[in-house]
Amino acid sequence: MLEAKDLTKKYEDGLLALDHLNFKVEPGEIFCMFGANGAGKTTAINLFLGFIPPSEGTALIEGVDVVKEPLKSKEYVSFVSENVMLYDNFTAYQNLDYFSKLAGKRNLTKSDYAQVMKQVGLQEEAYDMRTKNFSKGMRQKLGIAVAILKDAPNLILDEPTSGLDPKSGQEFLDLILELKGEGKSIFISSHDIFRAKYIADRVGFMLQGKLVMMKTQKELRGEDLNKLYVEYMQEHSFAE
């Protein structure tokens, strides 16, 4: 589970990156992220992971306060980001061996690779290639394999779509659901209204650090969603 409590944070230069977000994100749950850049996503996430402090409030996942534990806390959880970074010069069976080694996986076996880099699509001549010869797609199908190695209850993913073709982003969103359906807590952070909606559980739209609406796919059934996104954005643009 994730969870946000009243999660602020404030520069020292006096910029208010986040307001008092709150949000939980149960297990077997997919959350989808809205906003325009510089909408409060990042900062959230980066709360989450610890690479920040929070100026107040509180970023939990699995009941554990990540600046007070923040070892343990990541022990709960796995991330891919927009542009996933690997070990070029690795192949991709080398980079998830160093990876699942430095999460503490040391009992696994090539076997093991081959069959989640099946898992989540990946073409079987890529797995001896050097990553750094990988499309951007690949590329993010090999870090879903490394957080699905890790076998963290919780997955962050940071605009996980970003630069994939069609069939790239649905065998993506699939692989997801997957994920959904073994009970994992599924944080998104998105400008893909049109994939994620079809994925989310519950939707959220940022703006300027608050979060300015949340509703379930049941109460989302029928709205255009990014019609809907539009709309929030100005009425709320032109509240300030």
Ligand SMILES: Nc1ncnc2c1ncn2[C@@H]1O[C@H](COP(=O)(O)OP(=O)(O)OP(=O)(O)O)[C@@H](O)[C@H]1O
Contents of the next structure:
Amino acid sequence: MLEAKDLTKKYEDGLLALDHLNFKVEPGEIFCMFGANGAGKTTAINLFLGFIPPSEGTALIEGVDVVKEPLKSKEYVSFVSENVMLYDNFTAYQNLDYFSKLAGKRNLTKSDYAQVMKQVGLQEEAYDMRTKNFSKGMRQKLGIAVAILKDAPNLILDEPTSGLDPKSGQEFLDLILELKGEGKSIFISSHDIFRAKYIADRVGFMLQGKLVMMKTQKELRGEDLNKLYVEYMQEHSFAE
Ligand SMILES: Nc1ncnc2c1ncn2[C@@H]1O[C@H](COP(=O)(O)OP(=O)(O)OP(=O)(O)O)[C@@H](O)[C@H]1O
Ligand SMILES: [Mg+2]
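Output the structure of the form predicted together with this ligand; the preceding block shows the form predicted on its own.
Full assembly next; the chain just shown is listed first.
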């Protein structure tokens, strides 16, 4: 489970990037957060991962406070960044081996790695290729493979479909649904309303650091999510 309690971030320059954010992502649930550029989505993710300290409030991963127990909280979460960090002189296999061992998975074999690369839709020619030659989408796929191998109960994804071609994007959604089926709590920041609306159990709109709307799939039934987003963004910007 992922939980934000009044999570707030004021950067050193005084900018209030995140203003008392509250949400919960239960096991087997997908929460999609949408918002304009600069709305605070990556800031929220960086707080969960302990990359930056909060100014106020708490981020909990499996009930573990990420500030009080940073190492323990990280055991329970996998993260796929928009720009996946890899060891570019390593091949795809070597990257999976390195990151899996780092995550404490010592018994995985080359065929486990091959299987997960197939699962994420990476083409076979790429398995032995150094990742410095990977395209953005290939990097994202390998990042998702790393996350799957870690097998943590929580998954945080920052704009995971931004580099994927349409077919890979669709396959990615199926993969996320599979992970949801395994009972994982999944947080996705995205600009891709069209795709995300098919998988989200809960949808949130961020505007200038505030969560201005949060609705469940059921509450959104029959709504045009794209239209709703535009309306919220206009309404709330004028209200500022
Ligand atoms: N390290 C930092 N220092 C100061 N301000 C920052 C820092 N990182 C982000 N910001 C500011 O915080 C605000 C929120 O940024 P954030 O990256 O969280 O937005 P985002 O919702 O992820 O946007 P995008 O959709 O473009 O990825 C922006 O105004 C940004 O300029
Ligand atoms: Mg961002």
